[in-house]
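Single chain ahead, by itself, as structure tokens, in the form predicted on its own.
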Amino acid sequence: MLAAMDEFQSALGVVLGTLERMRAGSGRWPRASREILARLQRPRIAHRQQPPTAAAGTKEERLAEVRARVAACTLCPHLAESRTQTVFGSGNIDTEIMFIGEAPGADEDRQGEPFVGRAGQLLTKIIAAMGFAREEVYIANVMKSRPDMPPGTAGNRPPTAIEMQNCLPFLVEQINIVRPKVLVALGATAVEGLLGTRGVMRELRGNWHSFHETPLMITYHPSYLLRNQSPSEKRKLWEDMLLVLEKIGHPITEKQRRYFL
């Protein structure tokens, strides 16, 4: 069953890649060979014949199985070739809060753990101000591979919609296994990956949304606060975190209510 679904995802990736190039203005009409069409049809038949079975095992075992599939994933061949390693997620698998970013950067690609660079250091500070150790929450990204960059080019690029669509099922599995009370989306790209919509952060943040029936709080990415040191912007992110604490019923001190990052 898993092999059939992997084959389906691979064929679907070919189709989506063609459509993406069309949108970029390549001017070429898509073509689908008989082989591709057959690959798209076979998993659908297999799926009807073999209904999925319920997941078994402990949380650790189930996450390890997903992690192994992530490490072997080649749905985005260019990312599979350029990455040092995949970045799955880390933290407490029984947590009430899961933080979700957009994609690994250079530091994360090198170390294999999400949010370990400068933005990650600020996120750790935010988590501590909320009254938790970093190890008490769970941190992941929509993307499990770092978006590739031209050789010799510094910085990071945002993932494409197709890249995020390919990776999102892995994140959904993580969420379904960990089952946090609250999700926190960090930045507009993470929001696009989760909800499939683009919007202005000042309008999206500070409001409750829902992702697969789990409450979702949208707030700024820590890297935004590294670029914008305005106390008012820092306070906005902190107010979002106070809403998260209220949602999970965590006590909030007066010091926390007056806190600025």
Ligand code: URA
Given for the second form:
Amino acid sequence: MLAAMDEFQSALGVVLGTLERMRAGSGRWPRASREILARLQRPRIAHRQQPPTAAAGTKEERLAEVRARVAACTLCPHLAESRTQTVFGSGNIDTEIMFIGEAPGADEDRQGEPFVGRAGQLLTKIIAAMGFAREEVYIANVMKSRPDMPPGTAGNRPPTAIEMQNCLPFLVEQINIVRPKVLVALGATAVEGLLGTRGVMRELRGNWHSFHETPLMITYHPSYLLRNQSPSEKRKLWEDMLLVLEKIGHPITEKQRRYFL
Ligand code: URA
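Could you present the same protein in the form predicted in complex with uracil (URA), rather than the form predicted on its own shown above?
In what comes next, the whole complex appears, and the chain from above leads the way.
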């Protein structure tokens, strides 16, 4: 019975992926509305992403169990096919701060670790300016697989809403296990994945939100600052990080207050 259900779920995944690509592409027919795609998706998420048992074991053991389910996940068959490996998350599992990006890029897909490319280098610098080593915080993404690109195409694409819906329960499990004091969402796509709404970063950033009862700071994605080098935008991200430090009760030096990224 379970095997038949798995086959059905897998077939439904292929149909969904095809419909979604058609929806995103320029072809006129057939089209699937967002609502239909979401309705087709619901039973798949319910079927596949229930943790097998209630919380038991150490944090390490529980995260290892989630990581194994992530590595075996085929909920997005096209991504399971195209990825080199899943990128689960890394860092201190007893941290007070968890950074959340959108999805692995080509570098992360190759290395199996989040934020190791150019954006990652800037994130590491931001974390250092906050007074932490990268290993002292936890870093994860909404997506655990790299969004696929057409063969022979360089670059990255943002994940679709359905891909993010598929993956989000894994991140919720990670958050529930690590239990950081604050979450920091990096960029509009991560916010969309977490909160299900596409907002304007100018309005969202710099304010406290909440995700599963954990305070959530929204700020710019480091890659935005690599594209836009304006000191005022860099300062805004830094002000958001000062709010994070205040929230966790971390002392802030005068030098940090005056700092510009
Ligand atoms: N951008 C992200 O959002 N996540 C990564 O892991 C790398 C780049």
